[in-house]
Amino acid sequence: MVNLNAVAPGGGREYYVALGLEGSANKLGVGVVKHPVVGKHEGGDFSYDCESQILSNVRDTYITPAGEGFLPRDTARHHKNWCVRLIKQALEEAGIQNAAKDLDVICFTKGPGMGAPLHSVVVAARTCSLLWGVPLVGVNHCVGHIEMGREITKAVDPVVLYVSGGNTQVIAYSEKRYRIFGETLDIAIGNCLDRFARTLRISNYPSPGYNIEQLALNCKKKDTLLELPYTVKGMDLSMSGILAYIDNLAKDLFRDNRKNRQLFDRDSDEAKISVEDLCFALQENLFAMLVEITERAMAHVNSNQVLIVGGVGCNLRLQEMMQQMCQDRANGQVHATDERFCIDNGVMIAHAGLLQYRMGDFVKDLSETVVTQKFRTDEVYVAWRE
């Protein structure tokens, strides 16, 4: 039996309010979420339906010039510069007049992520906690994505495909843990797309992956897919070799290397492949690999529901390919959200942290707030689910 009302809200209120701080990569997000006290939460697994109200969800992204990635030091500097402003903005939008009285808990990303940005955000979280006398909760970034996706879509017990710049995992829940069925053996899919965008020297605004998606839509040779390596290994996949292969193709295209007969016609010496074709082929190849391992996980746990979370989950082509697979499996269903919740945000940290807090799991000593770059999804004890 799960009792989500194990800890009463502060001030005699009939609702909980949490502030969430997220800064594990180049996006700094601050959000405020409200959970009403609901009778059904005292017995049963209703963590997917907390009747949450999002009071604010603000975000600022550290954008680098085309062809460049973001370094931990520079990203941390961005977060330090913007953190106080975003916290003030989020509290103002949420109508929080007195944080010390109106907040039940402050939630922060404990990991995984980039060390320096994580540290910048947890310092802000500790400071606010000490100033206002509000308890802290450290949240696993991946679990934050999962719980936000479940709350928004009302997916009860789906197989989860978590795809972002730092993680690629196929996950299913069992016995108080989010079990990892398959994952990348090297780089994450978001990192693969971002690095290819750097090779193409396309803009990092609003995000490299989105810009690759738009280029792929303009591919005029979708019926003749460029052949790329396909590396699924059981339930795992590898993307570094695919990236190296298509990087070389792009460089040969830019150098006008007519000796590459995969790119140039043997008779006319004219280019057969465009940048748009490369983007389309890369997306199709990577997404087909993800669909394959997700379907295998669904068969293993006898599920017909998929929840896609993480920044790459915004990609409409990925959602479409997953939907086609699910429809072939007894009218399965794909659950996904838009960029407000797929991309890193403070609300997901506030929501997942509030679930932990309501089960009595919060920081007892500041020594428990040390952030970590390595924090696997299956390390988290999921007390709020049966």
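Positions refer to the first chain, counted from 1. None of the values given here were measured: they were computed from a predicted structure. We call the rigid core whatever largest set of C-alpha positions still superposes within 1.5 Å between the two forms. What changes on going to the form predicted in complex with the partner chain:
The Cα position of E270 differs by 2 Å or more between these two forms after fitting on the rigid core.
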Second form
Amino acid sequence: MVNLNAVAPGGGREYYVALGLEGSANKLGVGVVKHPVVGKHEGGDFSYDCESQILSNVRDTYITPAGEGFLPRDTARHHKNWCVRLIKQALEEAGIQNAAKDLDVICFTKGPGMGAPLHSVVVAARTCSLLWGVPLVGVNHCVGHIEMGREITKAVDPVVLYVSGGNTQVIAYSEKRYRIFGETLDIAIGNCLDRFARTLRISNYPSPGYNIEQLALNCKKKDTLLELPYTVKGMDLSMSGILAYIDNLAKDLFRDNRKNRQLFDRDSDEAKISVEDLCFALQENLFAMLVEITERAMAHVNSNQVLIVGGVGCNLRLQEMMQQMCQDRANGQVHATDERFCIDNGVMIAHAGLLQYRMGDFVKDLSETVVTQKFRTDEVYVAWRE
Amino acid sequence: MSEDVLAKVYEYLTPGLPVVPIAQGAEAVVFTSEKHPYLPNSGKFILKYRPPKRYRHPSIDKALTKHRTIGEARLLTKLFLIEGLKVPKLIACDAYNGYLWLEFLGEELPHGKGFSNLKNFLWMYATDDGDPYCSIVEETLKKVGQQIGLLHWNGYCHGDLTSSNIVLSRSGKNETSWQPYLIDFGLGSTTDSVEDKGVDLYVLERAIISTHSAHAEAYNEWLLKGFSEIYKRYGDAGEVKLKEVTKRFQEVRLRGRKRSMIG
Ligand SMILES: Nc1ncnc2c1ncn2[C@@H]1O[C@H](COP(=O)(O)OP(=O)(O)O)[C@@H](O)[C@H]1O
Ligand SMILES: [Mg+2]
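Having seen the form predicted on its own, the form predicted in complex with the partner chain:
Full assembly next; the chain just shown is listed first.
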């Protein structure tokens, strides 16, 4: 039986406090979360309801100029520059005066992610740990998203669609692990959107995906949808075909290549397809594929709850489509969160790390804090669930 | 399943046709009927309906529904003629509206363990006092592998191989051995591409790992064993093809592992 109260909070407190550090991609996030000690957590699977309080959640995103992606080295430099400032700010906002006494654990992202940025953040985590004498917990980034999503939405046992810059997975829990039922066979959804945005020099602020979403809203020809190579294989999907196809169109549109008769009218030379039309078609196709594989997984595991997590998960069109699918499917429910929790953040690392810590699983030796670029969701032993 | 969808079906069908909803699959709503759609025969028949999906753009929706319904009907007719391959018999197809009539297969498993698809069957042996490695399980999984081998050897792919899409049938109540049938060919294709076959096997392997985690290693081995047996029947040519497919299968698997996974 799961006992989340196995390890008592420090300093005779009636609650746990965790600091979380996240920097696996271009966002640096620091958060502080508090879990009260609750009696019911001693016997049963209540990991979705920790009554957690978010004491602070600060973030700084490394934004590159339009048309450019973020490189590991520059991103790591950004994180190094901002790490101390953000940690100070997060502690201050959380009202933590004496970190050595007031913190139970420091949680950091162990992976997956970009090596250099991950590394720059774990160095800060180790330093704080040694400085304050507070134990460390390494957290799987995807599990962080899932647990935060469950805690915020109170979804007990959902099928999870995890959609972000580097990941596209359909996940469900079974036998102590988050199992991957479906995933991309090639590139991730966020990657696909970002690369398309780069070709068209769409701004990276606040994120390329957000700007594509706004452009798509302004599509004037929603009835005539550009046909793209829709590719679903069982519960998996492939997006490289769509990207290659639409990226070619985007290049010609950007360069104003009138020879492309699919884009420019033969007689008048006027553009028949606009940037907005491309954004709309891209979203409609990609999201339909995502919703379809999610529905396939729901059918396979007999579930009617969906939780959407990850940066692309704040897209309202995706949420709306998922909602419609679930309604038509045995009155299912969709759970999603807003940008505070969908987009990478420190709180989710703190929350998931604290769950792990409360089960007695924390770093005993610094050699266990090596970060890793590849770290599959199903590698994590989920001790805190039944 | 939602009332709206059911209402739509009842409105569309001949009044008084005794169809009962039994399952909501990955994309279709499935009914049984005691009556044949147009012959005076009675028995047990399946009506598989792909309702329009509100969530996707109407032009994507129409194209997919039509393509998959026709595709499934066409494949089933071809596959039904292949010796040794077991698929449900196609009775009727109304592609524009997304309806298929099929022969009913399978039965209820004992002790309320649900319908006799491979998933429930494996779960039945994995729980309580069942033995997940008993010879019936092994034999059945090898037969499933053989079915997939026959499918691939003859130039077809399934596109959605999961333990939900394999139905087990017994010739009689006292019969202990099960005959697997492949169902749900909506994502299937006629193809000689090694890549498609590699992906098909990869999708199945992953479905087994996620759904039957504790015993997946042995299960996948048995499946592959049955699969290989079919190819090996065809001598050197078979061996060569088998090598091609399994090599690609491993490549696809490796691609999955190597894929960068930046949060
Ligand atoms: N011929 C059949 N005999 C018995 N049951 C069937 C048959 N075809 C489908 N079913 C049942 O309906 C479910 C959904 O059908 P399927 O063809 O897999 O559609 P979907 O594409 O929606 O998954 C199956 O998992 C199975 O339980
Ligand atoms: Mg199915």
